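The chain below stands alone and is given as structure tokens, in the form predicted on its own.
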Amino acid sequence: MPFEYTKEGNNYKYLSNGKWQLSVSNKFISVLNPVDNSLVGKIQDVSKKEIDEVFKIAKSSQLQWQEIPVNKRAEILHKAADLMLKNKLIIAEILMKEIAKPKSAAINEVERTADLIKYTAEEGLRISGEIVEGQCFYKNEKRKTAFVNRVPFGVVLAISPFNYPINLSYSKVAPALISGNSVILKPSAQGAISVIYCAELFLEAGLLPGVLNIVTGNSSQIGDYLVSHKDVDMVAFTGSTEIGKRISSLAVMKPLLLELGGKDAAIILEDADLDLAVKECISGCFSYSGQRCTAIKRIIAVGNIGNKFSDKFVKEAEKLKVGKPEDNSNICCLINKKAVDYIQELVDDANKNGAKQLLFKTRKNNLIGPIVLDNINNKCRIYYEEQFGPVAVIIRVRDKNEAIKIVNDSEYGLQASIFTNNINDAFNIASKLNVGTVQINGKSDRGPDNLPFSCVKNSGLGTQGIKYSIEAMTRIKSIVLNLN
């Protein structure tokens, strides 16, 4: 019976050496339901001394784990994924409560993550070394043959955000484990309970004790200590650009995989399929209430298409269901009051600086309906700043060259979309956009999880995606044979 060891009353434990433990600090962080502020549970606020012990265990366990054949590691990952699917409704229920994720989206996150883990297990079997023959570049040099292998870094510190706690935790954990690393996972406080439950499934699947560890606590208190710890060999982080920069400054000479903020734009050319563009932009702007790094945060309408697009877009936005997660609403509460207040600030600022408000459903506590702002200009904060909520921003431009300039005139470079029926225009514009990925006739999107997911500028560092994450969590080691 899963989930019987993870808590004591309402107090969820942290995971170290394959055991669920209560912190000696006797300090807890309350996880509240964003919908009604009811208590979902309390998580441990672990001490620095306990963190030291977790690192010691993770370092020791990793040495044993890397000796286990990769096919055996893959079997354990497959079992964990199967258990995740078996318990998907329970996990989805937790996601609905602690991060207000709509029911269908919560179930989808669990299913998607289970598929990712299975694919990672199979991809791990395909990652192999190579043999490189050396050439004689000067006289009397011996013949050399290099046996080149990928080996684990050691202890991977994984830090995940609130919005996709299962997927963005275990998309780090699975590649690290299949590669022979051990993992210390620090989830966001809001979202930690679902992450904890999934970790128990890995233990049930037969994972070696100490290979996967979970520490919880206040990031402002233990975040710096975790990142700068002497026993960290690699850091994988998803979160804000501000925190990503701080991690980069603290993790001196340690490999980093950073997925940070975004200001993804959708360029709508005059020959675009309008129905398709509206459909994709509705989903791109408002899925999970816009609380996604890959949400469409700018719609750039080119030439005369602006009025037609905005009319259709507003009509579709008005149809979105606003309400509770269990009712499968399209838009639910934002994660907390601070998030809603920030959205309100950006909207108020835009209205003061010449924006045209086409839609704004009434705000109630943490719930705010879809917002559509047109005629956004560079005097508005939302022109530059990343909104993390259900706000669609429409910018009107004369031509595609101006659209390209606006996309590139940003501190972020995650993804962009182009909607057009002219394939030459699509590829020509795509080649000029300074982003990690360009979607043609589709919304910006992190998945499928086997595709490369990269970014530039303040949107992050490195490339994710199953194969690429495995490569990022391993290093190349060569053994050179000298031949006479």
Ligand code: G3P
Contents of the next structure:
Amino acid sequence: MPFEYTKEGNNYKYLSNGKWQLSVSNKFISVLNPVDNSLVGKIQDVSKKEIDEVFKIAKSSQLQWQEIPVNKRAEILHKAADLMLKNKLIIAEILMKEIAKPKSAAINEVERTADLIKYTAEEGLRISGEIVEGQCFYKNEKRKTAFVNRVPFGVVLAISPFNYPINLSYSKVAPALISGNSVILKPSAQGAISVIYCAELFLEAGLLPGVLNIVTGNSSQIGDYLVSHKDVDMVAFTGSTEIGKRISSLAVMKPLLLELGGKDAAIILEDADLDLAVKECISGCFSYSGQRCTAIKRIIAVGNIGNKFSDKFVKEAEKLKVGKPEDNSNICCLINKKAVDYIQELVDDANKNGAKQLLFKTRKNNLIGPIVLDNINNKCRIYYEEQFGPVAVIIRVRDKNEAIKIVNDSEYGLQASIFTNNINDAFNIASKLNVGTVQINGKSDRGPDNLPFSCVKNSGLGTQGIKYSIEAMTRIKSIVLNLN
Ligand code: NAP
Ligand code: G3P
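Right, the form predicted on its own is done; let's see the coordinates for the form predicted in complex with this ligand.
And the full complex, kicking off with our chain again.
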């Protein structure tokens, strides 16, 4: 059973060729619980030589994997997803310890990912090619027929962030595997243990050795080496814009999927259903303590709705439970001290530059917030920068046009929300917002995971979402028959 193979003492192994291994480097990274800094476990700091070996294995096993019929690959994914569901409480327990995710959100992450894997398995059965006839094209005298297929890239390098370790790892692994790629997965150090646990479930489900490999280590040491490795055929990355830009500069001529930072705005029009807008914005700003790429990071209150909105919003924010993940608290510790210090820095800067602080509930160790800042203006850093924590930012504007301009002035373009009862306004504004997705009368949100998840500007490149991820992890190959 899981962990029997993956662990020796406190040390979690890395996965290569279907076997859990201890690195010869004898160097480890400690994964600490953000709540009390206690040791959750140690992960391997793998050497470059070991990385070369993993690439060699991933490359050769991919050739066997792509020959296995897609229905067999789908069966394995279904089994792995069933095992995740069976073990969901154990996985959620690890998530609570590693990343301080509230219990119900941690369980939800596992269930959601199992659903995603199953849906991906089904969608994979529908990957199909087409036949394109070329004979009618201008001056084409030959009769040509193209058999157009989707084929795997080869070895996919998947790099995932700390905030959804399971979801954002296996939403890369599942589409890559179903379409015949092999995967080298590098999870965030904080989150790696839950990812390792799930990988063991894939092995138990019957995955061919070497098709899913996991390397762990110090990103500043191995990150560039992995990304620029000659045997990488495609890179799928989720994380900060800073690292995403670095990856895109290193992965020259390699297909890339990048899901990066955001500064999602919620525009509240004067005719909005205020109760709904407040409820969605509370959840949008504070779920998982604001550590979501799709968190609402700016609330733009239009015209005279500002005071009514902020009064109601603060009353609801005050009710949020601050405490431990096990108690299902709404606000739990942030991932580390650096993250808390950054939030404090942005709040201090805003207060110096004319913000009105309506609420600042807690500050103790890695626990901070909930915080509500009103009257944010363009002198404040938080007007532009991505706060990755429980801070709601309210910006007051005169009219819809000013709201649209502020949304579009950002370096980011992930999602935006519009709250209104006027469907014409909703669609008119939505068409002018330069983002990947616009939500009408709902918070910004990635799920359900089969919807397209796309972005513009510094929020990333490419589109995810089950069918779209499969497309992004395959290329078109044609075989043309010439009839003379
Ligand atoms: P991060 O610091 O950029 O780390 C993301 C991943 O990259 C981790 O596995 C990290 O490993 C690794 N990494 C760090 N330096 C690297 C390098 N030089 N080369 C290769 N890999 C490297 O991001 P995070 O703090 O985990 O996540 C928060 C950020 O992710 C936020 O900006 C958030 O908006 C964004 N995010 C975006 C989406 C989306 O779908 N658009 C979803 C979730 C999160 P270590 O952690 O071990 O250093
Ligand atoms: O930040 C991670 C992203 O995947 C969030 O997902 O469903 O909470 O919007 P969701």
